[in-house]
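This document starts with one chain, in the form predicted on its own, laid out as structure tokens.
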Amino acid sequence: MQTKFSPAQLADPHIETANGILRACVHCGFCTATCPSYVLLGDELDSPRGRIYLIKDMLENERPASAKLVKHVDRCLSCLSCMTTCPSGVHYMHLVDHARTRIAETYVRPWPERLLRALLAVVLPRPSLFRLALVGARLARPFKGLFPGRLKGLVAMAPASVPGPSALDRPQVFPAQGVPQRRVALLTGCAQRVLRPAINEATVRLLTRLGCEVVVAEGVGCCAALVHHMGREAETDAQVKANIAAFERVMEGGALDAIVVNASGCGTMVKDYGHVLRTEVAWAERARRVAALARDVSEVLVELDLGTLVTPDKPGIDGEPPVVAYHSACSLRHGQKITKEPKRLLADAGFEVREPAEAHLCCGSAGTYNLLQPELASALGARKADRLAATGAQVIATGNIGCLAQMTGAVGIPVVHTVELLDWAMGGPRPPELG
């Protein structure tokens, strides 16, 4: 794609990066076939190619974001399916994230939307506040009809029960069982700690059984993906820097073999820390170092010998080995290019694994997308639920808390994290969802 940025514009490192991304696009349109919003809406401007044209026009002409651009960029899930499909290697993720920052800087949203986004940015990354908000929403469910606009939908989405805090949440060290093989830090996350604390507990049990010392670092919080994808640059940088500093303190106590992430949306974000802080001299190298250590939990587990831990009596439902439908989260499949490892781990643990049709299409969760674009998210969720149900599986496994929350209740089949099934197969507790 031809661009017309001036030398003065290209002196801005963000514009320089955008220019390289834009020039890589050859207008082929392959991205339209795998873009969920285009598949649903059929509008060129709701495809990556259409959004690229809108973003190019805004950046080249140094215009404030228009209502038209905001509408179509807001509909983007950042599922990154287009990056898997693109034959030219267009790094759409960095381009659309830069556009979101420009939107936040130059576009004034209606006040109810500003309020909602500010509320999400404050509440979701803070487990104590998020837990309190969910309890309040659960109590308010009988009165949801009285709430205006999207708040009505938010109240309706509150889970029937909210788990209490896990003892694992506090900073501590879990010693390796047997001969120590690795020292890893676990990113415990924010929303996951509230919605499904059992995921972190299963992860720690697995890793320690396999000879890993697991450190839960003091000062580590939200990975920053939630505010990053809303274009809130200052909050993003602050959260990223806090996490980097916290992991560096862990490294002062000994070398780290990996920073283990068991929510793939968070993993994609942490692996991108080097890009987020690339223009800050004091932080760029530190960010790259932390990003290089980030590994999805499936990447770490596949390198360890799980076979020695699989129990002789394979886990079963009604006496039979359960059939597992594996839902490949977009942030894992497209963001991190991890597709085979989780399925291999589940198969090695004794589960029959099936993958649904249209496995590449997003379920509609996408961070805060199902809260900010509920109609599109619901349509995508229903489409994904149909494909998963068609597999005939007894349980759905996924590697991302957002997907898990989106599909729970929508499919009529229990939904668990991959590590919960692996932990069960290796002597851990049976996930209560299968009870």
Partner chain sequence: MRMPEPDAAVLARRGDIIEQLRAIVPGEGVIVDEDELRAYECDGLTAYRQLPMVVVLPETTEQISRVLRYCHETGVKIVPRGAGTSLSGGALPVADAITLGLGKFKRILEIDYENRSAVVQPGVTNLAITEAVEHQGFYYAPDPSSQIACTIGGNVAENSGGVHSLKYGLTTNNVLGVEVVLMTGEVLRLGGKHLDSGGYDLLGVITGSEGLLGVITEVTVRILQKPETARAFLIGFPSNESAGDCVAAIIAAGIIPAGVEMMDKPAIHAVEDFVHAGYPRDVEALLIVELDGPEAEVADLIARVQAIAEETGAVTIRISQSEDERLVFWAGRKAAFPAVGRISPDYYCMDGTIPRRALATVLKRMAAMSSHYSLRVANVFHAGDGNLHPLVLYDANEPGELERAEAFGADILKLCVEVGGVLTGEHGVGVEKRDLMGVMFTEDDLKHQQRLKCAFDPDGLLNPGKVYPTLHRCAELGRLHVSGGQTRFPDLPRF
Contents of the next structure:
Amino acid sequence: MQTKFSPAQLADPHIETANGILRACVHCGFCTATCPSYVLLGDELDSPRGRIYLIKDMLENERPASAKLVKHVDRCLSCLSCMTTCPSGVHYMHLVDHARTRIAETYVRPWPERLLRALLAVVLPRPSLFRLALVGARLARPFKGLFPGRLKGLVAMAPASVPGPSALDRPQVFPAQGVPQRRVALLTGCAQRVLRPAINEATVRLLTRLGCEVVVAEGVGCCAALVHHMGREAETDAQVKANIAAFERVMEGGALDAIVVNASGCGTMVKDYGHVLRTEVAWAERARRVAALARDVSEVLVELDLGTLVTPDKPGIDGEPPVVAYHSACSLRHGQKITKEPKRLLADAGFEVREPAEAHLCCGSAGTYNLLQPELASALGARKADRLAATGAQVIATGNIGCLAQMTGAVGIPVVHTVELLDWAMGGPRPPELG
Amino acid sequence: MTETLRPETPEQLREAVAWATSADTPLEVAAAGTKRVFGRPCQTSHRLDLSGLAGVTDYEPAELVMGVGAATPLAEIEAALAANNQQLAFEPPDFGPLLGAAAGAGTIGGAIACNLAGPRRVKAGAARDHIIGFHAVSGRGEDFKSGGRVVKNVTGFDLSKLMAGSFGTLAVMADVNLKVMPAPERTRTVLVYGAEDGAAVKALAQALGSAFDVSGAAHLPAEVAAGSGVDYVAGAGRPVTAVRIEGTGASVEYRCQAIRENLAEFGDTEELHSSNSVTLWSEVAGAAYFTAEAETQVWRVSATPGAGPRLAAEVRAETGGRAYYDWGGGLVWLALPPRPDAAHEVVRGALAAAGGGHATLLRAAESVRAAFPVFEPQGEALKALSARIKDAFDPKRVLNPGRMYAGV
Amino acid sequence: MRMPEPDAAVLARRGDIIEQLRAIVPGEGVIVDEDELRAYECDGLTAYRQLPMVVVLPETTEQISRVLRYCHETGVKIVPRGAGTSLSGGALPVADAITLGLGKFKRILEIDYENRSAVVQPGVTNLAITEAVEHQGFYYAPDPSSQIACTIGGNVAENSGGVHSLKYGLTTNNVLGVEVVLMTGEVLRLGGKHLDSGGYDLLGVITGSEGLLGVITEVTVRILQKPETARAFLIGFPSNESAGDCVAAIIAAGIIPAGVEMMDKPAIHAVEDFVHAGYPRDVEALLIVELDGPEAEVADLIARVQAIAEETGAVTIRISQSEDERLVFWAGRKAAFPAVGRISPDYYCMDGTIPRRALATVLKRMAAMSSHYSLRVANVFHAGDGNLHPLVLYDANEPGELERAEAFGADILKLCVEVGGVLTGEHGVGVEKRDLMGVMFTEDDLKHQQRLKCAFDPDGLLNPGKVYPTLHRCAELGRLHVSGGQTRFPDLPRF
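Take the protein just shown as the form predicted on its own and give its structure as the form predicted in complex with the partner chain.
Let's see the whole complex now, leading with the same chain.
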């Protein structure tokens, strides 16, 4: 596609990157078809192609973000379905991330919006604050009618019970069982360990059982996806750098085979650290090294021999092997292009795996999207719930905490993390959600 | 007395129409004249006889394209194609005998003007789907062309579609380019005996909805089947449901077997080989069962396939007569005892109740065709649009005026 | 590209027009800000761009009818738009026109397996129809390469083809009925679940009319049961000529494959880089030949095609061994155009059809043109029906390259007509090929086509500036000019 940047504009590495992305786009429109917001709204402006156009216009003319542009970019879930569909290789993710930074820099949001975003940016990445907020929200539930706008949604989504902190959250090393085969670091995440500590626990049991030494590193916090997707560049850089430094300390303690991520939204982010810091000479190479180590837990598990460890008396619901609907998180499917591994692992572990129709379409969770765009998110959630229910499955497995939270309750079937089922099949506890 | 103009070149054709336009003289457009009684009668003092514009001019088997003069006899075209193992896939039916004319005399121009299609319509389309280009003279006395000589073409409006089924009311074609297809190596027909209309159409739906590439799907109630020239059909003494399978040898055998198994629940099955198949489907195409009883009024009703039997039952309850089905139930042939109004309200009422479609009074006395709509009456907007189209091509109303609708 | 001069009086009424539209279509359905309109300035053909006056996204047929009636009464032009994937600029906005988007018409209204049909809204994508019926083994046959995104309404407007059209036909052969809103706001239903309605075949005329005759608001399509098996060949050739010979020999043998596609070397490479379909990189031309039907038939045809391929000089032959593999073979072809975006920032896609026998000649002359214009060309064809898609590669950021690409493209299309072919096989004329219509048609040919337009839209308000290079006024077109009718010409045989 034709672009109109001046040489001076192109001297800015961010513009240069954006220009490269824009030029790859041939405006074929294939991306519109698989974009959840376009599927719902049918407006070019709410499609990737339309947003690319809006962004191009803003960047070329060095205009501050307009309210209209912000509206349409805000409606993007960053599910990256468009990147799977795009035959021309347009790196939409980097373009929209850049646009979000520009929005944060040049657009003043109305104050309730600013407040909400600041609140989320502060609370969600900090487990202790988040837990406190959830307890507060749970207490506030009877009064949710009193809360304005989207805070109401926030209060409503607080789980009925908030699990306490897990012993696993503390920095420590879990030794491998049997002969150590790998040394991995586990990104324990932020929101996930508050909402469902069982996921990290199951991950550690699985990995150690399969011969991995698992390090929960000192100083690793939120992956930064949260603030990154809100365009908060400074906070993003700070969190990313802190994590890189923390992982480097683990590497100093011995060869590290992988940084295991069991929330795919975080995985997509960590794998992109190299891009985030590409312009900072002191950090670029370090960021690339860390990013290259990041692996989704399913990628690591398929390389380990799961089969031998599956218990002879396979897990069952009412004595039958459970039918699992695999809900592929967008960050895994589109962000990391991991589609087969989790299904293979589940099948190997003795589950019958089904996939819903429209598996490529986002469930509406998308990080903080369900809080910031509740209407679109709940429309997508309902649509996904229908498709999942239609599979006739007894349990839904997914690889991302956001989807798990979004689907729990929306569909009348228990939703668990893939590793929880795998752990169960290998002798771990039956996920309590299954009753 | 009617005067006949018989142009022998496209230029003469243009001159003839131009004269008619300038002289305000309506023309009856015809070639072999085998379907002169199809449509509303038109009052003209002059006849434009196209039979001089005949002949296969440009046939390229490898390109699947044939160019012919508009009045080329279908028989000549089919012979030329057969020599190259090709065919007109839309299987133009011969209405000659049914309409009191000679058999085997029809021309390609007539088949296109009436947009005819035989039993293979369900698979291969109608005449409209096989004309890829033409030269014509419009009622303005001007030459024009549309389309081309390649099978895939969307350049400009698809006026070929407009010509097909326009009964010569817009323009007179001088020549046409046809899309032709390879002829099947083998043809067989699976017969199912004993199914009543409703069940039979369900059986046909099952066959057409299968992966077995059915190229004909007809049902003959017992009293119609009795009139067939095929022993297996005439001698059945029961209703006969027929499914045609065409293609390469092994494939045809396999699919016939599969269809027989598939339809066994509807009755005993039998299989017709080549020559019997050809006879049966040409009967079905040309309503041969209704030829003999020349006094009956014949309706050709295009409807939602599944609704065919109900429609026929409703009409016959009122009028008596006989019916059979082609196109998987979607083409209902009715031969009704003659009535001054051709029972047009009964037929069209039943059609409307069956979800709509198109009922054509194919055979009736001239006075009946003049007094009652031969073709499905149009709503106001459609009627006005049709008149505007007529205006666009034939503003003086010199070409087959009133043949389809009064004023068009 | 010259577009009709905007009507200053209409532009001056813009505020009022917006107000009227808002009264008909509530909420976000009326788009007026310049930065938002920008996203609608072109479709899949980016070479031509124009900001629309307003964009309106109605949600019901009734709203469309009201919008059209309003425009008809007040002389405002309308450009209908589906998914905006046209490669001929069919949905290119007009400065003083409303762009009417059908993006919100996304519902599948009815699936009727017994009558092998589906009724859908025009904004449903081509692929979504197949997806809705495939659990019962059915599919919708026409499959343009953009089928993931292009809508059925757009398919009807353009009479879209696809890779399987040789055997299964174009859109026009697979549509049973439409609901269409005329410029007057009148709503017509043409066809239905039955075949061949009488009267003028307006369904056939609307199909492929490129949005010039009416706005399609509902479509009834024919659905078919999927063949029992389908297998695809990848056949590599050392030259384009030998690949062309192979196609001719297959057809001559009486075989109509489900699809016959051809790609030349640059196209093969671009696609292989994206799809990794296992296309051979060292051949000059690649054929994808798909055969479908019952197992027994396909096995027989495979043997025959393989023999023909060997006789005509194939250097590599691969046959799909599984459904997944077959789909991978096709995935490359279907993504071919945008994949070219990986080897060139811009491309200009041609769509001429030629008689197959002229293939070698045309390719040779195209190669010569390529060096004349110093622009690369990647070729993707529907070889079975002679429909070429030369992709002229250019860089719009380089001054003069677009103009060179346009001239190159025009030369290719003139060549297609010269050898007995046509300007467009499936993409439509749009604005892109508009000014070349005179190469193929005489003034009288074009006038007759435009008279049809006049019957539908006498004021020329629907999708103006498309398809026809000069728009005659309908009053002028309607006038009768008869020549030579006074004397009774002596040489005409009469009786």
